[in-house]
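Single chain ahead, written as structure tokens, the form predicted on its own.
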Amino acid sequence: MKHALITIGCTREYIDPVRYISNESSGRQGIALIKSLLKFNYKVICLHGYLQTKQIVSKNVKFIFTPTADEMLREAKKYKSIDLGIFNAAVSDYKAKKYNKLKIKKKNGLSLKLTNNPDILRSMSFGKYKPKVTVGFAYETNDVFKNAKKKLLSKNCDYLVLNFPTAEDKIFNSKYNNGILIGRSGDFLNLGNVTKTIFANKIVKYISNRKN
């Protein structure tokens, strides 16, 4: 049995005890995602943030709870070896240079001194701790392919999943999804506007049947 690495849902980084910066996730599509993986017989390691939607219930699907970018990273290197790693989750790329103990009272506007975040999938796709195929996932608004590829070898990707929204359907908290799948080597596959549950059988059974 292989064993799949998956990031899934939204981080948080908190202000004070009340307040965070966070992105745009439900965790519909990621958990979709598990579902293929087992589908195609994976044993699963799923390190999640907050999400909007259930868990599965699997032997074979271990869930840890990440909600920060460090925490997530950090779980994440104790894994090495893996056959495949997705990394789907919607991580914060900032967080308070100071973090609030106590809330913050409400005034006349508010300043906040941001630091960047460790980028989990650049961490992960160099190095002693890249799985054997790594696949990132990106949501573009303008210039989508010329954004996609720069990332795709910025990140040292396999694969990259491009995002992007239509006229009808901006993606988030919805059942559909729409993007297309990029490969390092020059090969793609067009996904189309569909459920997220076919776009994760999609990505998957692509990937799995590649010789990488």
The other form holds:
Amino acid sequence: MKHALITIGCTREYIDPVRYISNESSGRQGIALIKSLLKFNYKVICLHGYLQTKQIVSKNVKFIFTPTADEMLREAKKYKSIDLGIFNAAVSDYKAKKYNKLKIKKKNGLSLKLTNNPDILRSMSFGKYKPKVTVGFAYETNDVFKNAKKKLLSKNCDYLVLNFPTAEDKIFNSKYNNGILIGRSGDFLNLGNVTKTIFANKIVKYISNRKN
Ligand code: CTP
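Switching conditions: you have the form predicted on its own, so give me the form predicted together with cytidine-5'-triphosphate (CTP).
Next comes the full complex, this chain leading.
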């Protein structure tokens, strides 16, 4: 049985006990990917942030809640000899420089100092933690191909799933996704504007059938 590591959902970075910085992501695409991985006989470790969708019960999936980028990365580094790493989580790129233990009282305007979070995909895909095959995701709104190709190389991915909104659908928390799978060797697969289940099946099938 092959081993997959997948990150899904969105992370949160709290500013004070009630407020946080986060990203859009329901986790629906991530859960669909896990179902496909199971169909293709993978044993799955899922590191997840916040989800707006139900998890799956299976003896072949282990869900681990990693609410922040730092926790997600710390947990990811525990797994070696991973065959396939899929980095689908919407990780907050920033966190508050200083967490306020007490609720910040409302005043006239507020400036926040933010610092960068680690990039989980980048940290994992260079060096000793690299899964045999790494797949990144990129949601792009402009210069979609240019940005995606840049990300594929800068994050050392074997494949990158470019997804982008259609005129009618921003994709977030939708039943549908829309995009293209781009391979490092110049190959690509048009995934189309299809349900997240079909989208996931096309990705996992294509990657599993390739000699990597
Ligand atoms: N990613 C990650 N850790 C981060 C940011 C992103 O692991 N701190 C991963 C995502 O899971 C995804 C890929 O990197 O697989 C691209 O994420 P995206 O948010 O599009 O990339 P950014 O590097 O944040 O680029 P930008 O926001 O400038 O488009």
